[in-house]
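Presented below, as structure tokens, is a lone chain in the form predicted on its own.
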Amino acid sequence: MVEFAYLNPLLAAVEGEAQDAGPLAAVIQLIYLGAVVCFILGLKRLSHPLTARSGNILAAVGMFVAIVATLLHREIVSYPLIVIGIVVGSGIGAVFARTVKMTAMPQMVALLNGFGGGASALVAGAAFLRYVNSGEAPTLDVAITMQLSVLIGTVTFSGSLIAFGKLQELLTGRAVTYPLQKPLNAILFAGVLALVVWLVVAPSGWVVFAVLVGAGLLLGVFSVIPIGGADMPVVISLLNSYSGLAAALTGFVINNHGLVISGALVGASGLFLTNIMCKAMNRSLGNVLFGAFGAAPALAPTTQAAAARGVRSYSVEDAAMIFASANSVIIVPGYGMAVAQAQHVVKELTDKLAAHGIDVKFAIHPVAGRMPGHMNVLLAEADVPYEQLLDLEGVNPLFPQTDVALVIGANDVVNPAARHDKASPIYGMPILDVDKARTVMICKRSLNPGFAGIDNELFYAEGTIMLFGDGKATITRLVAALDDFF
């Protein structure tokens, strides 16, 4: 038997062998209950932009209270080491919070999901090593939850790192496929489940456990690699759900009620959000995970082909004249706005139009950007009032009465083919009805197709004009050109 004596203090504490009886235990359970209430209320307040900041703070207070209660209940290693860990971790978190730009928030969220899954796997793994070292056999429920926590935690960790790499463009953002990918992944998944069963039946083989950890990490990599960048909103919310599920399972392993409930909340909310994202794209979760959507590179039409189809390119001065005569404007932000970091100049444009009596609203598609709420976050950073941000259901009825719809970097979410072309890969996807506005302006670098790899009918519509160029630079020139008309 391999000795892990040097881990005994840590593992015994992680397993939770502190005293559970007495007044202190009752007080701690009440504290956990209070923390859970903070989690639930915080999650509720996150559902609206006006209350999201206070909801985030309330949930953070709940987590802090739960951590304090745990430290009172279980003496883990030593308090000096705990303080050092808190200081170091808080310092790293504070640096990230202050330095990571809003445009990089999707990859930040992906990384945090991975850290959550990895932490759960480490705790469950420590509990397993204690059983191996002591020669004891865990009860069936603990054995099952322990191995599932390790499995889901490792899958979440490696899968989130791949998502981070794709979002950070360290890896290709396109779907990566190879021969026999699905059969090989199915064999790997079956093998992982077999290892879990083996360790539940005979929880004493640390070598088998190490193989499970490695297989779980591989499964996470191979599960996310074939998913394209535009499906990252779904992947991020799903990995978030995985991290919560892993935490809840770890809570069962170490008998921590606060961890069980908080993990369950995260898991359930992540699954709910994943379902919303899938409906917004009119695709099933299975199609997102296994469809390799966006694997083939998308090609722009040639200049001659574009000219033949009647693409109209306007200067910013021409566009400024149209804006000056408008009474209502709806701005449709997309990932191109995030890439160009144009949210602040868009706010300048909004202010200038509003100052001259033009009604300005924003149309936010559920899957615009790289994570759920990405456009909302960027516009909030630029101090765009929340009341101006309308969702798909609220804004679509307004387009027929709108003078100008300005599309900045969005593509597939405004493609009319989704409504009528049954052969289109985006057929049936709810879109923003910008083509129903009196004039449509599209600010884009080129006529390149979106992630779906299909040409956008909107580019060639009679009421559409193109403003070619970088989003930030083009909108900046547009704001300056408006001075000649106002």
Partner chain sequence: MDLIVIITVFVLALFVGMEVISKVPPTLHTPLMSGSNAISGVTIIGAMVVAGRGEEQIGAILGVIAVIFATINVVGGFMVTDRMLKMFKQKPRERT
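The form predicted together with its partner chain is what I need now, so please give it after the form predicted on its own.
So it's only the chain below, everything else dropped.
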């Protein structure tokens, strides 16, 4: 490795830097180590909402220090391009971060994942071109990680853009399926792997490399389009993990331990969340990725049929009366609350109820919304204290002693069929047991089935009351109607 360093300028700079390149390089490596320590301590502080903000700032400081240290890198001879890149990138990033709505956070994260993956692919690509131009052959490990970094980076980039498009509703949120989809994807995947092997064995031309880049981009597109909107929490978590892996692989290519460790941290984080999301849906990762859940819209029952099955539709005034006589209320928010931007009026409702001695809690299902923790962020935005938000295990024992369970824009996560109907596609998924509350109130635009495309028997249950209408408008009127009782 050391003699190789003299042959190749890229490797010379980064490989064996601490040994060969003098004290400055060793200092830079130590600074990177310090940055990594900041990242780990920062993530550790995310274990509590009160320390989380300082943790994020600590991680940001670590990143800043790492960037400044890199400016001292002896291989860097000109600064204009770096400055341009950082200024432009900071501007775009800052505008995104300041203007994005909290409800749009899933697509924001998808987009950021994509940029991270894209950057890693570009760095690995630049390393490859350098080898091609210099005529040097990289060592086997560098050759392998370089191509894998390009592959994972491009898949992350295009996959994230598709996920962004779906979440932003630029593309259909449904699972897009077509004949022979799986075989075609399998062929594409095999082809991509073959290209990687080709480039490792014979790292010659940039033409093959360009084909790999194109194929990687296509693979990202085709792997995400068959996945429906409500499975996005899994996809975003997985892409998050990929963006970390791409960074770690880039670290292998340029032999930078800081990059490898940070990438591994992010990779682990993404995998951890992916696993939680899959468990919360009682589905395997394979089923989420290839199951094409939610491909076709199921039809809503007609009004007559609904009436025949005993749907009770209440006015907000009647609903307000029930609230007025309740002692305890649990609110179950879902993606519908985000769509209706109803979080602030929901907070008004809780304030009004709490002011009259009614105990109000929130029940958050792990896959409520479009990304892990989506509901928690929206409610935090509306100033709901986080202690009031309970998770599945914490809240389910409370439903039997609860007077009113108010479901706002959630559907599949409260469908009792998951507990007893073995034929149901969501059978076995852990759900919020709202049906055990004395009264279930469901605020929903229509009887349309949820994402899984199945009817919800809860709508027709004896203790269920439907409040039809837009979430925000209905809750606003409910708040007003409560004034007559308090």
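Basically, rigid core = biggest C-alpha set you can superpose within 1.5 Å across the two forms. What you see is a predicted model; the values in this text were computed from it and never measured. Numbering follows the first chain given and starts at 1.
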(request) Align on the rigid core first; then say whether the Cα of V83 has moved by at least 2 Å between the two forms. (result) yes
(message) So, superposing on the core, is the move of L46 at the CA at least 2 angstroms between the two forms?
(response) yes
(message) Fitting the two forms on their rigid core, what distance in Å separates the Cα positions of G55 between the two forms?
(response) 2.5
